[in-house]
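First comes one chain, alone, set out as structure tokens in the form predicted alone.
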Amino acid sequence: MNLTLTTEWQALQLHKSRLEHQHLRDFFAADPERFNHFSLELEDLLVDYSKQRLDSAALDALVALAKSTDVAGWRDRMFAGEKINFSEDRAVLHTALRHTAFTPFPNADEDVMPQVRAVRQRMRDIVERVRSGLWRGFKGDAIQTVVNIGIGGSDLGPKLATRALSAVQHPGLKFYFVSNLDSAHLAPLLEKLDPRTTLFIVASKTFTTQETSLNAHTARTWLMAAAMEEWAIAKHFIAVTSSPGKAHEFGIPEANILQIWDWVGGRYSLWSAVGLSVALAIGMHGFERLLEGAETMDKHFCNTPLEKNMPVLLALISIWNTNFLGAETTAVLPYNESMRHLPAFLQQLEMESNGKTVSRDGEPLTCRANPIVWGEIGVNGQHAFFQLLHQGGWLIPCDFVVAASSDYPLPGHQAPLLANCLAQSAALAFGKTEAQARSELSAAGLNEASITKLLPHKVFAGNQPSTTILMPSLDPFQLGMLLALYEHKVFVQGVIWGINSFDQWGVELGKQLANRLLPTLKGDLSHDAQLDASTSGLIAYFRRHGNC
């Protein structure tokens, strides 16, 4: 199906032509109750999309597009356990990981919950032993430091959640995350750690991912230099993998291996044993509250009509901005310092899932799919790139994310933080007209010559669309809802664009090429003739100057 030729798409083109010259000031002037009409709340999670450049008629047309592409049907197929990741012949069942009722999931005939609950129980046992001090290192010391070794979803998800919930973290444990092949990531960390009190979590589905494998073996060598005995591995290493045999070869015993399944994609794996570091930080009860928050969003996604469905509306708004208004990027702007890693997490979730130009049936897409996702802590961005957002002339939709209550309360800090967040979304939306700027300069006592000189620099076009997502506090339940909200948003976008959101063949290409180049970098000249001129020249440079 050529999506752009459908009746629903053509109707949206007409709405785009009708609205493209309207300013957000006009939308709010026409509807004093716009906030009430264009916001939703679920268990105190508030999504305000009133500063998006659309009206009710355009939104209705977007919902019609979702219906015509069978978003509800694909959603039901995913929750039913069908193999909608057809290119890898896999079901997509990360939602089973946060299914908390003692009922079958996805159904009685294909119930995955016994194995999910078994892994949860093993997580609980490990968490209780480590947090209570019963888990002892090779010299009999309690664990004080946890190092998660992984990459992609095995790093970004647990790192985001552990940092986001650090205010309720176990006071006697420190957490670190290692992902980069560059030894500058791991070496300085090992220099300050004590092998007697350090626990490593090696998170890798295949247990062969190059970055994770190399870092894990380096950590193993570091530990063995201190412990001198193989049995010490069992005291200091846990594996989260779908390849237990390879974890055994590494030296990790069965009791320390937690399973993950092929129906869990890496960027959706936080809810599995990949989240062990999160559970160690906030306790198993806290981790289960994270799951409950995500499950609450799952139920909302499954049971709420599309026109009032948070993930569906966020997906439709993004499609409107990308395919009809022409936005090429989206900025994610968390204002809570603890949410620093949210932009990186969403970069993988969105761009790895939907950064594609080929549809499910192998045909080229007839429209552009996912925008570029980027972002930074909002208050930092205000003193960096917000100048471009305000006056750079680019259309850049923004997601503002903030909690109403501080997780680290200090007197006098929270109100200015919230004021800055709300002020920036309002300023981007409404800008400042020439008349307003002139009036302000005149009130400041400037003469006409000075006003004329400064006036062009004091005008702000505004009309930058944004969504503001508010939480009452940054707690496990609210964080679970927030992350599941974005997960389902990405899924809905993929359905509408006709994309399989659950494979990532582009990631595999780079890995294959790197494996072929590695021997050449180390001095094997037999493949030199097969290299392109640029790669050959760059390798020659590394041979001269590097220490491979």
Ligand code: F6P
Given for the second form:
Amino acid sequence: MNLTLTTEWQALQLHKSRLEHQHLRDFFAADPERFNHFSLELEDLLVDYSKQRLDSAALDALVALAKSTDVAGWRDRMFAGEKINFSEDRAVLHTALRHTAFTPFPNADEDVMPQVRAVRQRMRDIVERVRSGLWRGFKGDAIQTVVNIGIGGSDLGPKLATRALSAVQHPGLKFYFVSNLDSAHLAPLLEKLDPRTTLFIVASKTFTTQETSLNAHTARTWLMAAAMEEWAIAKHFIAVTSSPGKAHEFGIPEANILQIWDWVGGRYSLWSAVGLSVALAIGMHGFERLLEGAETMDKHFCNTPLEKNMPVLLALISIWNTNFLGAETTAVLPYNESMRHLPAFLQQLEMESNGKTVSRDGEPLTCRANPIVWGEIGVNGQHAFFQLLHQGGWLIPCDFVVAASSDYPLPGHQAPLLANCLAQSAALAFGKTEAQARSELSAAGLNEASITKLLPHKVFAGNQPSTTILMPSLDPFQLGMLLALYEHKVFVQGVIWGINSFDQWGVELGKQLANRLLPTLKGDLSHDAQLDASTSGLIAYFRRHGNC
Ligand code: F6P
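Requested next: the structure of the form predicted in complex with 6-O-phosphono-beta-D-fructofuranose (F6P) (the form predicted alone having been shown above).
Then the entire complex follows, led off by the chain already shown.
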């Protein structure tokens, strides 16, 4: 099916022609109740999309697109455990991981809940032993430091959630996340850690990922240098994987291996035992609140009409901005310091899921899919790249994300933080007209010549669309809702674009080439002739200057 030739798409083209030159100032002037009409609240999570450049008619047309592409049908197939990740022949059931009732997972053919509950129980056991000090290291000491070794989905989700909830973490435990192959990530950490009190979680779905494997081996060597005895591994290493055999070969005993399943995608795995670091940080009750938050969003996604469905609306708005208004990138701007890893998490979630040009049927897509996702802590961005958002002439939709109350309150900080967040989305939306700029300059006492000179620099075009997502506070439940909201948004977009959002073949080529280059980098010249001139030249440089 050529999506762009459908009646629904064509209808949206007409709405685009109607609205593309309309300013957000006009949208707000036309409807004083716009905030009420274009915002939704679920369990205190507020999504305000009133600063998006569309009206009810365009939104209805977008919902019609969602209906015509069978978003509801695909959603039901996903929840039913159908193998919608057909290129890997896998079901997509991360939502079962946050099913908290003692009932089978609704609709799924095969009841995965007994295994999910069994692993959750083992997590609970580990979490209680570590947090209470009962889990002892090879010299009998309680654990003080947890190091998660993983990358991609085995790093970004747990790192985001652990940092986001750090205000309520166990006071006696420190958490670190190591992902980079560069030894500068692990080496300085090992220098300051005590092997007697350090627990490593090796999180890797496949247990073959080069980065994780190398870091885990180095960590093991470091531990063995102090402990001298193989049995110490059982005291200091836990594996989370869908390949228990490989974890066992590494030397981790079965009792320390927590299973995930092939129906959990890496970037959707926070809710599984991959979230062990989060559970160690905030306790199993806190982790279950995270799951409950996500489950609340799942239920909303499944049971709410598309017109009022948060993830569906976020997906449709993003499609509107990308495919109709022509945005090529989108910025994620968390204002809470503790949410600093949200942009990186969403980069993987969105771009690894939907960064594709081929449809489920293997046909080229007829429109561009996912925009480039990037972002930074909002206030830091204000003093860096916001200039371009305000006056750079690019259309860059933004997501502002902020909690109403501070997780680390200090007198006088929260109101300015919130004021900045609100001010930026308003400034981006409404800008400053020439008339406003002129009257400000004149009120400041400038003469006509100076005003004329300065005026072009003082005008803000505005009309930069944004969505603002507010939470009362950074608590596990709210965070769970927020992350599940984005997961389902990505899913809906994938369905509409006709993509399989759950594979990631695009990351394979680089991995293969890296493995092929390794011998050459280490000095084996026999493969040199097969290399392209650029790679050969760069390798020659490494040979001259590197310390491989
Ligand atoms: O290379 C991409 C990727 O496969 C991601 O999808 C995944 O989250 C990451 O690598 C880590 O994979 P693993 O958990 O198997 O180590």
